[in-house]
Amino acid sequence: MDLLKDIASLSPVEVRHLIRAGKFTKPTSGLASGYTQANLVILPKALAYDFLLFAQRNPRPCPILEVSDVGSRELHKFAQDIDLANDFPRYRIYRNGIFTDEVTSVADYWQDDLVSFLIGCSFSFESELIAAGIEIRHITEGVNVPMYNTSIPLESAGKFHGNMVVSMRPIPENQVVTAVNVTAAMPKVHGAPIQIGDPKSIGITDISKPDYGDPVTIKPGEIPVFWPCGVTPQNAIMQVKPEFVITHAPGHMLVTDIKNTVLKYE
């Protein structure tokens, strides 16, 4: 099998098995089309309530899909045959708010007091945009989606505070309304755009230099469209500086067993 060519057609569990075996460590955009993808935050139980409250108060960038039992590496709703310590292509380790390691497994970091939060991901609505006739440029160019820190403040909760992170996709001007309508129907994976066409108004000074991911081509007649992004918790973590946190690496998501259509208008 030509892995890079054929992996997009695999089922979610087949994708997870490849990732678990260390055979796929790249961004997951475009994989298992039609299935929900998820961001990850893993915290000690002592911080879990504050983070849950933070996510509840900021549902656009931090829509909670599922919360694990304390110490468990399994899920109840979004995936069977799941190992949260191995089924994301890449993870990031933060200590005292500083990004210290990027790894393909966190089994050696696991603690009995950890709580895992699955957070909705904008990769989930990309198949819906493609079905509506909208090109997803980072998929076409084979790179990670561009993501940016912004000046949009979040509502604080307990120890957690910070600014929103957004993802960007160039959209032809005559398809912007379609893109808004398609994504607005999926609030559990960030919903409608947060800003259209004016990056400086949200604190982005150079759109060619994303803070996470890769730059993509913006063609004449296209408008940069920005959606709330599940990398937002990583921004908050760097502000709060908790002793120990695990997240996904930006763009490297969990492919779940749940169809995107299940999340529409819920």
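Residue numbers count along the first chain shown, from 1. Take the two forms, superpose them, and find the largest set of C-alpha atoms that agree within 1.5 Å; that set is the rigid core. What you see is a predicted model; the values in this text were computed from it and never measured. What changes on going to the form predicted in complex with another copy of the chain:
Put the two forms on the same core and the Cα of Lys26 is off by 2 Å or more between these two forms. Relative to the superposed core, Ile194 undergoes a Cα shift smaller than 2 Å between these two forms. Superposition on the rigid core between these two forms places the CA atom of Val106 2 Å or more away from its counterpart.
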Given for the second form:
2 protein chains.
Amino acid sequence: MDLLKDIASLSPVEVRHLIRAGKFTKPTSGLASGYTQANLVILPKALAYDFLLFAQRNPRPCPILEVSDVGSRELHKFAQDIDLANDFPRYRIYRNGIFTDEVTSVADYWQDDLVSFLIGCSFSFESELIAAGIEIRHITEGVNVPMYNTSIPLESAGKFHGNMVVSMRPIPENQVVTAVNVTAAMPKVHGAPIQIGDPKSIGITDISKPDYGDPVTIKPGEIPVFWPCGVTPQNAIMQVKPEFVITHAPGHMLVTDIKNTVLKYE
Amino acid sequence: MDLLKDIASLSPVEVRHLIRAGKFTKPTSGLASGYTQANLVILPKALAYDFLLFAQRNPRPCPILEVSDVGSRELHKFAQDIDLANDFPRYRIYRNGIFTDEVTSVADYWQDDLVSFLIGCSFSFESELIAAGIEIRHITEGVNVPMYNTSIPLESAGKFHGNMVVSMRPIPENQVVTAVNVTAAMPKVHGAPIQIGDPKSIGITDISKPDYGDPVTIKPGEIPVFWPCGVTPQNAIMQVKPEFVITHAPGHMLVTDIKNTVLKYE
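Let's see the other form, the form predicted in complex with another copy of the chain, since the form predicted on its own is already up.
Everything in the complex follows now, all chains and molecules, and the chain you saw is the first one.
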């Protein structure tokens, strides 16, 4: 049986069941096409107010899709029949800011004081860009999107502060306006670009050397376009070195019941 | 000197200085035309997480513009040169859910644990509707907007729960689409209508008897259009009967430095 071929046709809840049962532990790119996938940050309640406020003050890099109730492994809005401790294919555990474990379930790590934050992800707008006829270079080249630290300061909130991390996609000059329009309509998944064509102005000195992810080819006639990136909140959290944090493993997202199109009208 | 005529031409910061000096204590409607005005809720830090989460889960009726740092009387984004304890013309003090005082300054009531929430207000979208050629009936008739309790349940968060409160504006049939488009572009100030033309479907049995504000004339050929209303969060708070809450007095808002037009692109 070709599991990957099979899984591509499953509904979001069927994907979650498969993952929950430990039968799928790979990246979620391409699963349940058209449905929103989400990043995860799980923090103890003691840090939840500062983090929620940090996200409120920095909605472009930190678009909150949903926040769980304290201690709950369920959601109200983005998924029914959901177990936050099992429905991501892979999780990462950090203690005092240090990455200690990568696991396929965090049921054994669960604490009654944990709060889960689901954060919007650029997967959602990339599928809309492709639908609009725009090539996504890192997908074509089969690598991770290039991401860069910038000099753009964030609004701090309590313990959380830092600069914005951005992702870059090379866009042909005559498609830049389309790329702006498509993504501006989706503020819940980072929205419009934050910079177009001038990496130095946001503190990026060498575009061939991303700080995270992989470099991609920028062809003649293409403009590097920069979007706020979901690595931003994870970065800000790690600088605080909290006693205990759980995140999803990169690329191993939650497949939700909400379609990307619906996010435009939230 | 005609203070009202004079004040209409002042900048937002000049308005705030006048109010701060105790020289203007009236409703702020019409002041600093084009600039966003904001509702206020001040709560002790102990309730701030639940309230911020309640707003995150119910952004249509509770659009947060900005949250102060704990104990601070300043803002980072919506106003420079601001004193939250003096720059609203009138405040209301509630103790254990009971309205105890209306004052022009809350400096004497200030506590180090207070958090101020600035909430978007329909003043912002009404000026855009007028610019689009739509008559706002309660302004024409010189009364307060009619507001109604509904059967639309809110997402609860910690201590906070309840149903949505809506405001109603009668709109000529051939302008309803324009009214939807204009307000949908302003999600930070309640956004698009929540119901068009069928009050019973949201639990409103007698449109001539609003629960708050005043009734207005609905002419033949006009449709009652309902928007999420900023009374919603105040209602939810009063049901919790917190030990101590400060709000603005109705109509006595903060005049901010941010133009309504800018809110569309936030």
